[in-house]
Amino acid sequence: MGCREGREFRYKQVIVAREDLGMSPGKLAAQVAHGSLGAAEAARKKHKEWFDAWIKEGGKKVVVRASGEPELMELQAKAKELKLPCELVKDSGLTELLPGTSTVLAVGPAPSELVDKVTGELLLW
């Protein structure tokens, strides 16, 4: 796959990861993957047209930062208010974190302008 510079994506998924937990790169990658898959499955079930269009465009994903759990919960509430597919990941506690620790929130796939209403102000990871 070549460079997609300048290409406009109408659909995307944004995964918000907590920066306060100090997760190792591998742990962060696993949590982001869990969130991405969960939210994509939610979109496939409830917003199939968004899911299909997102896949057709290449499945754009962006990972951004949240300062901590309160911010993650606020973002989840916004996503639900807008009826966007989302997935809050809670760790099982087998490695680095305590069981039940909220680690990431995935929002979308959905139209980019709707996802931006939830995550548009957050910094890239």
Given for the second form:
2 protein chains.
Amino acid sequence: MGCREGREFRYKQVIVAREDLGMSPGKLAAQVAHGSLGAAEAARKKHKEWFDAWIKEGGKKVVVRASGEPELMELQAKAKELKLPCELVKDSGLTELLPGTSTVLAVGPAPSELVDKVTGELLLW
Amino acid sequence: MGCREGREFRYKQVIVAREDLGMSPGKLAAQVAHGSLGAAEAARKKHKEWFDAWIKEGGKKVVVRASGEPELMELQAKAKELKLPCELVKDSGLTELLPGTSTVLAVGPAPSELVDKVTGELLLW
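Please move on to the form predicted together with a further copy of the same chain, as the form predicted on its own is already shown.
Shown next: the complete complex, the earlier chain at its head.
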């Protein structure tokens, strides 16, 4: 059955974050925001209609888990195959992580059913 | 002494999140991303030069703590007084929180010293 939401959202953005890095909540949030902004910009440029519809609906964002870098790379490949706007964030390494560590992958905004083809099996944070 | 950063950033965005709500890391991250995107849009419209310079520098984002709603409101008033782009996020209440609960305040992108006048005393998440 899973969770039931009170509203239907036709568009969404899903941000996948690595759970193997042990990021603090603040670090996680900042990386998710980087990814969210980057993928939103990509959508604005290539799928303005998706971007506008998403914003109009309230800009739904969901944060889910990936086990590590290999899974993040697989998901990125799948998103690219489907030509979905996406953004892979690599940390600049100034604080908690080594420079160049991949941290999150943001997919969408795009039609929810397309995003689900990439991230539909992943668990919520 | 505090933390020392390896690079200087002339522009930044600071996202203040309420620590009294007991948000899960994923909820926190999604709310921070909402605020980040909203305030970035506000900057793009009113201070395009700040927005562009911030993106060029890598889009620095920092997540800090507020004790509760009264502090968030005070910070918002201060940001408005300084005419800084900002965004207060109210949750739609579909999952963890009551509808209309204020969760985060994003301030900037703006010159770092101006943002610090609002958020400079707050602790990192």
